[in-house]
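Below you'll find only one chain, the form predicted alone, shown as structure tokens.
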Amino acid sequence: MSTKKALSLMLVVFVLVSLMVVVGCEEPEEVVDPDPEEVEPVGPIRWTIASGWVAGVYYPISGAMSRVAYENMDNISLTAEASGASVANARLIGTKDAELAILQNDIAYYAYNGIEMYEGEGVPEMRGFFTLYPEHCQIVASADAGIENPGDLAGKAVAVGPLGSGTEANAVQILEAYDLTFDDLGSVERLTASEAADFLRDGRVDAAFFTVGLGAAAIEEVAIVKDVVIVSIEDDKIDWLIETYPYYSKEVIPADTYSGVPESTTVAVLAMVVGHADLPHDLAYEYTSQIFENIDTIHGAHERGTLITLDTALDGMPIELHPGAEQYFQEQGLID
């Protein structure tokens, strides 16, 4: 290699090394974390509301609440999920597998206080949002089964609701009023509402317990193809139930609530909405306010939805309110 070429190559290397040194000595640009308050939200917070059987009333009501959230709330995306109903729903709140749930007020009371089926596994972090409508304990029986009152269920094949459901709990208590237990029945079937309707229609059970709002599709589907009755509970037994379990109330099921089914008398609990205590105050407030400010959407979801009103929103409330819901009802003058 000539001396001239060697010098040129050395010069190029020197320049490159110098540039690397200069670049390496420059102060790195400081990386500044964005202010959390200035970060754009990625979207609404996703909540789930646990409802019940698709053939019952909880599911369309929770679906209407989901619609209210979709149309009126930017901060919450609410998904209605079918579930095993009241008893299971309380546990979903405890495990945070659902943010909200619909269940019976008696079951909410048990779960909150850790008694009955929740002994040793209470859900004290459950909070109330609002109550909805009466849920009638309806014992649907084949008209030819000879069942005139719950005492006549002895020896019969009876569907009592899914294991651990609110329906099952009500069945236990109503039978207790007649000094009966499940052991006194001919057979016990733990079925969902739609399954119980199928069993009744096919004659595989003589009777079935349903704790649902009046007009439930599962019962109507049986009534239009089979002669059935809703078994009346006698007044003295109703009085005993109310005295022993004060969340019950006496209710009449009008004739033709279901096709061709005569009037009957029974007891009822109240459906209600609950949520976890950890739900943000502002979102709980917004959810509660939007439900009642768009109550026509709820009324249109099911006949029972028309019974949900602001004036009755705290009737039968058995547990502590969520502070966000409480703020809304304070502003409406319903509580101090």
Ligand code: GLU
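Cool, the form predicted alone is there; where's the form predicted in complex with this ligand?
If you are looking for partners or other molecules, they are not here, because only the chain is given.
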């Protein structure tokens, strides 16, 4: 081997050995456990919104709210769940089984203050977000059942509202205005809204109470195939109801709101959104602002959705606002 070749070989060996040393001595990469405090949450936070009857209005409206969340909120995903509605929904907020809920403003007031059906088991941790649209107390009766006013319900077969509904509470109060209780009815049925519609259609009940936004599918489903009326409440009884239970207002239901059903006069409350006081301020703010910034999606979900507006968002608010929602309405100049 020439000296030149020997030198080249030594050089190659030197380079190889140096490489092996460098590689061999390389510090193993240190594996550090991430500090759980610093870990970014993976994906959006999942919230449930307790809604109501599939054949009612809360359900399509909360479905539209979850669509707004899906399309516009990076940090919240919203799942709408059907339920008996108002009375049950306030309890779901209390037990933290739902982060948000839609319910009637009269029921929200009772739950927050621990009165009426919430005596001794109030939900003071419930906070208001915004109000939605009027819900009329609609007593749908077979046209041939001879029911001229709620007093005529005595002795009749009546669906008084689903279990856990606000409807049932309204039925108790409307009957009270006529000095009646459930004991005076011929039979008392607690059915889902869709079952109540089936029972009315088949003549298995004479009448059914629904406190729900006008145009609810449950009522139209009956009106389309059967002669029904919405029973009017007389003026003096309406005055008594408003005086005794302040969240009622007097409302007329125009003729043909449902196929062939004549005009009637009744009382109404307001639907509203509530949430748990513990919901983070920034997320509550984000939810409120995105709903109003994408209100067209809500308006498209149901005709009653078109009554949900920023201007009326705090009308009839019966309880303390969530601070995140409050901040949004302050920025919009609705409150100081």
